[in-house]
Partner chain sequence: MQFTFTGEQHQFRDVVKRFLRDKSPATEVRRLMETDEGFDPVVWKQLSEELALPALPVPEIFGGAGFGFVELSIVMEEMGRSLLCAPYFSSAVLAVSAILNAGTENQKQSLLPQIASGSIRATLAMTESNGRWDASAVELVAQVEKDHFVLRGEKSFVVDGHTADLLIVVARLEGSEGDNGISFCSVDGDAPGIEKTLLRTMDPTRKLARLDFNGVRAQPLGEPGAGFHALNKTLDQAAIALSNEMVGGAQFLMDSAIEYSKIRVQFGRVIGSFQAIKHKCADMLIQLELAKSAAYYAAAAVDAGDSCLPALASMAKSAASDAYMQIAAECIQIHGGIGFTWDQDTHLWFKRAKSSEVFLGDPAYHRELVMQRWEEGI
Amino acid sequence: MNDPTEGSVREEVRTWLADNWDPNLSLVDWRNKLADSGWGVPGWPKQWYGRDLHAVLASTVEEEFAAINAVGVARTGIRMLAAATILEHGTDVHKKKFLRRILTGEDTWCQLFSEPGSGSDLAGATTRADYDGEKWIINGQKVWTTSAHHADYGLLLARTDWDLPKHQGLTYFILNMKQPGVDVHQLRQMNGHASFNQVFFTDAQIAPQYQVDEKGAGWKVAMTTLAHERRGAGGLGRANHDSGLTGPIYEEERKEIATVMEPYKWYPQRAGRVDLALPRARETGRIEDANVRQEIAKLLIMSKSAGWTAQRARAAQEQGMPQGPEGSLSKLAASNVARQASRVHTLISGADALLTGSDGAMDGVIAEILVSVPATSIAGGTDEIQRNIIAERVLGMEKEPRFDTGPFKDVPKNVT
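For the form predicted on its own, could you give the structure of just this one chain?
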């Protein structure tokens, strides 16, 4: 059989949509049809709700959906990070139980990685999983967990062997967030939002079939999750788009987006709101200041360069190339852009940038930018971690000295 061409794929999906798209269906019913057809995630394996299409052809399918405003599968939150991890490392049991409900949006997910004593040092996790002969017993704490307060399942990294070096003693699990022994508390941020949670585990239980990959392979599996996170597999940008259309299925989708995307409302401010810099400078007259113009020019150059790097990464992904250095480069660039944007907004607004609410510049939006931007240098791996990755793995520089080798039980911990 000949490989499909862009033209043949476009014609086939266009015909299928003409015969099946119905905006009067419920969101779950429509997405179940998508799962059965393979058109919802055409790049996935045929066995698991896809069509084994190359990424370029999968983009062609997306274009046809957009052309008639057809709703796609659920992509909000970290669902697609969970799906990508399960597809690569999960068993058939995991795929049968979770993948369809990820696509239909019936289950929501969170990522249980960071801890109070091991944020950037992910391999230093001390949440423990002990096997009692029948099940895994989980005790410990996670923090900065987005959406844990309404998640059905969590991707959990826990320590199962304290006698091995820290990277080798971790195991990856799928945890039921609704069970006894899982206690979730939302955290209020200084920008007024409550996106993150701390999660406490007290004898929570995981059946052995919900261990992902081998015992001790947790670090490898976590790297898969993080690689897809860097590539934008969570689809936050796409998911946050409101079509503005009316009809039952669009209303359901709008409610889903509002619920799942609520924790991410401040992310544009965290990125610095580069789009506001030039209009604000013109509105306030600060564009006449040569120093302000110079800083705006620097910001726009940095932002455009970062965008080109991201485009290069996406192009490589579409061609099936492995993850390159663009992930860490883009992450570091995003921090630099956000900080420069914060500087520019301060130069433009002056002391008004410090005022919140109606007293502040843009009714407090500028103040929210200033207090949100520092998070960019921390979330998803600190700037220092990204510099180490770039230096050691990209530039081939000598690795920094390590003092945490040997059995993890003997390594000094950043806990009390």
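Residue numbers count along the first chain shown, from 1. Only the largest set of C-alpha atoms that superpose within 1.5 Å between the two forms is called the rigid core. Computed from a prediction, not measured in an experiment: that's the story for all the values here. Compared with the form predicted in complex with its partner chain:
In a rigid-core overlay of the protein, F113 has its C-alpha displaced by under 2 Å between the two forms. For A391, the Cα coordinates differ by 2 angstroms or more between the two forms after the core has been superposed.
9 degrees is the angle through which the smaller rigid part turns against the larger between the two forms, based on C-alpha superpositions.
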Given for the second form:
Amino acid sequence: MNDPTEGSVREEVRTWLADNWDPNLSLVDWRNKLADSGWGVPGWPKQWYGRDLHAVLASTVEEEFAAINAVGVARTGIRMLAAATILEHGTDVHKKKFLRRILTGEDTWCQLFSEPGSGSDLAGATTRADYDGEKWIINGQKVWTTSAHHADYGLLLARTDWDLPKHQGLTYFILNMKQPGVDVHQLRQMNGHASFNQVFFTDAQIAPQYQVDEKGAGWKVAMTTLAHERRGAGGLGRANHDSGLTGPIYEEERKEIATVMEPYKWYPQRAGRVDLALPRARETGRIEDANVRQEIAKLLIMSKSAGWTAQRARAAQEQGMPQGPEGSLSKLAASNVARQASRVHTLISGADALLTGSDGAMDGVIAEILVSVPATSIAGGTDEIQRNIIAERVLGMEKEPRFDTGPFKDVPKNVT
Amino acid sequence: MNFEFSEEQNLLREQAGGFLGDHCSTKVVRKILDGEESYDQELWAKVVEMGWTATVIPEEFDGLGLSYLELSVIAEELGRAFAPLPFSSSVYLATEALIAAGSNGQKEEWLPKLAAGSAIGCFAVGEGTGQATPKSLTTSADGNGVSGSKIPVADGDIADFVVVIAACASGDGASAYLVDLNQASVSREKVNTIDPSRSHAKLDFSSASAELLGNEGEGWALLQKIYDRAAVLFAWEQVGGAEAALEMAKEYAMGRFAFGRPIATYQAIKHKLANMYVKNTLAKSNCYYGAWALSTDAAELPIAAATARVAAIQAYYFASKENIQTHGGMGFTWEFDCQFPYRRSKLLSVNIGSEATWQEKLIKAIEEDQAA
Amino acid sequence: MQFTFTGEQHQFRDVVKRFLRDKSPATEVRRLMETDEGFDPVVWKQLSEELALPALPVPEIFGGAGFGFVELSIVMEEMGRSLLCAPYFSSAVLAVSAILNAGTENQKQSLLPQIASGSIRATLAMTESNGRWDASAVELVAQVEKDHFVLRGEKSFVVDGHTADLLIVVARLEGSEGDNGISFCSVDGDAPGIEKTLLRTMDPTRKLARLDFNGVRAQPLGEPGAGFHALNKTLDQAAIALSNEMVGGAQFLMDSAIEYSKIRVQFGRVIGSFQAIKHKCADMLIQLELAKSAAYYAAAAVDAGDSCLPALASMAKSAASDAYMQIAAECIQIHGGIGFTWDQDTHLWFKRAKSSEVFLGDPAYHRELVMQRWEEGI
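May I ask for the structure of the form predicted in complex with its partner chain now, the form predicted on its own having been displayed?
In what comes next, the whole complex appears, and the chain from above leads the way.
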């Protein structure tokens, strides 16, 4: 058979969709068809629910799905990171047991990496996995875990050897979240929302076959997961949630997405709501104030420039050019924008910025900006860590001297 | 100006700090933040017992007749403890208004009660969106009393009386009115604010019986005078809070390890703390200047008050946000205490006029000073 | 809108960069800044003849090379990086833009070919001693006589005004005020009645002059009294070109600071391994890249005929001005005491940053323009 071309793929998927797409199917039934046919994840290997298609051709398939509003595989949460990690490092047992139910949305996954004592310093994890001759016994605590309260499985990074340097003593596991030794508690943020969980392990168990890759290879495997996260493999994919489409399958998909999105309602506020600066300044009359005008202009310029910088990075990437510095700046730039936005909203609003909830300006949105912005410079790597990364990897500056290269048990660490 | 706090005043600071350390831990603050209560009544009773509410009230009205330096010392410590009390409303604003403009009868009626803590006063100017001006006031007085709405009024839900700035009966300018809150023609409704450890309300007046406080038409001038005085005391509270935020950040940074070292050994953190310290110290110097001007009734008070207020707003906000950043993700959680200084700094940065308002006042005061 | 440079544009940049590296090392900048003329005629001839840089923005029908504003901006960025002392900004940007925006076809035909070839150097005289950059601030009066103007008044802060062969002057018709009556005209640099004074400014790398017009005969450029829009467009384009020059200079300073931090040792470590320095550099990079994005986007917007150009120009100008100044200050800080010495080159760029910051209007002025233009809806 000839290599597939854009034309041949387009035709093939069109025909298949014409024969099979049915908005009256249940979500799971339809997605099982996608898994069987390989059209749900055409970039995956043929033997595991895919068609071995190149990324460009895979996006052709996606276009055809979009053209007729056909629902795709489940993409919510971190399931696609789990899948990518399993495809790269997992055994056939893992693939057989987990991949299909990831695609159909029947299983939900969470990522158990960060700990109260190791956020920026992820490899400093102290959650322990001890082998008792038959199974791994897990004890410790994870934090910032999205969706842990309804997850079926977790990707766990745990310490299996305390005598080795910290990166070498970690092992990667798949943990069944629905077991007695796993306790999930919601973690409430200072803005009142609870987007994350804390997960406590007390003699939780993992059968040896759910170790991923070698013992001690945990850091390497975790890097795979994180690389996919940075590439944006997680997230919603093409979402029909506000498309206005009707039909049972769309309802089901909408519900699936709404459940996952619920804890993130405040994220636009976290980013500062630049869009509200001008309308609020007009509404309050503060638009007349010369100082307010200067601060709003600074915000608009910063925010526009950050947008253009992201577009430059994307354009360079599309042209296959090596990534320039513009690609590594978006997170810090977003922090700067959010901080300036918070400043502007404070300047614009007088005492009424204090009022929250239904008493507050714009139903409390303004006050929510003020209490949410501090998260921007922390979540997903603090500004300080971002600056280190930029200075060391982009500008080529020398690294800090290290104090944590010896056996992990001797490294000074947080008492948890 | 050149002063240091006296030995007695420093002793008072130690005593106040120790007392609040014992009775106003962050657990107490959290109880009010999370609960339905508007303020900590037990703590309030103890604070009254210590005589703090009576500090500057003249002895003839059952006060202690102490100076504003003593009150500054108390303010700083209350700020440091994020005390969930109606102290600022009752002492810095309502008491000051009565001392400044009350008739002898009004003073006799209210000051002893304020001193004894049996009455709590509050102060109402703002009416929602935008900065209030004499022209923007919709709350007004006529022969039948005061009508209109005020929001947000700090401690308006629990106070016994309020000093209201309203358009005056003659329709010319603003006047201050004393309104007893325990009357049927006032309704009050608690409102939610960014700092739930301090309660706020919306007050609705419908022909509420009111007494003129000071002269008709002089309400706006009185307000400026009260704000100048209160600004110094608020600034001390802010500086106290800023120092608490720095202390919190320092303690955490010295005990928190990342990559095998305490994070305090990283320059990023070290310099953050140093910047907090510099801002706090400068703000505090301005507060000293303000306290001196306030305690001596100096002509420089408007300049000193505005300088202290602006510096304190900036220092507190900076310290409280960098404290969160120093704590990382956990600093943003509900269970950590970083939210107390952050919320309080936001509250105190606008409650008697925003940073921009005070910058404007500062510039005006300097211009007037130079013209004189 | 174009978000990356094409392969040809990259190659073009390399050629310009190599040329400037040879012709405008810091030693040359130091030599030329001490002279009154402020440029080297030999280098001017080379960049005109070998690289045809003055021809770049001039359409082919007027004897130019007909490149876009993006290419012009590439040249400006590289000249900013090397701090070239030459009348390129005055002649190829300010004067050419003014002639293209204001002139008639015939006037373009008669003026542009010589500017494109570099055989004459022109400049634009717009602002006056009031230092304002809006049309209403123009006070120099053009009295209309049959087919020519008679100019009376003064112009100040005229880039290369004391050496230019041709002056494009912005005047106003007698009795007009505000945005009305704005008129462009051209006059020979050595026309009788012009008194030229080289201004002593803090940035000796770009020369500014004051010109007094005592009844000077000048040729109208375009319709007399109808120059308002041409003036605004010229100022917008000039701001964009200058922004690109500024990000080039800022890049040079940032590179030099980072390079220094990698070799300077204190407490047994290179200073670049300390977070205080690292984080400063990371912050410089962000500010620079954001300013570059604004400057590049605005340049591409000129070529695309974007109707938002005025707002984009003001955004670029304020972003680039702030970035250049901030980076110049940090660069001195990172160099420590040596950064403040005469022998170290940083101050040369620092001074250019300062003079560029205020030329065509300071960042606060442009932020206010952004607001006005934004409110109109861009």
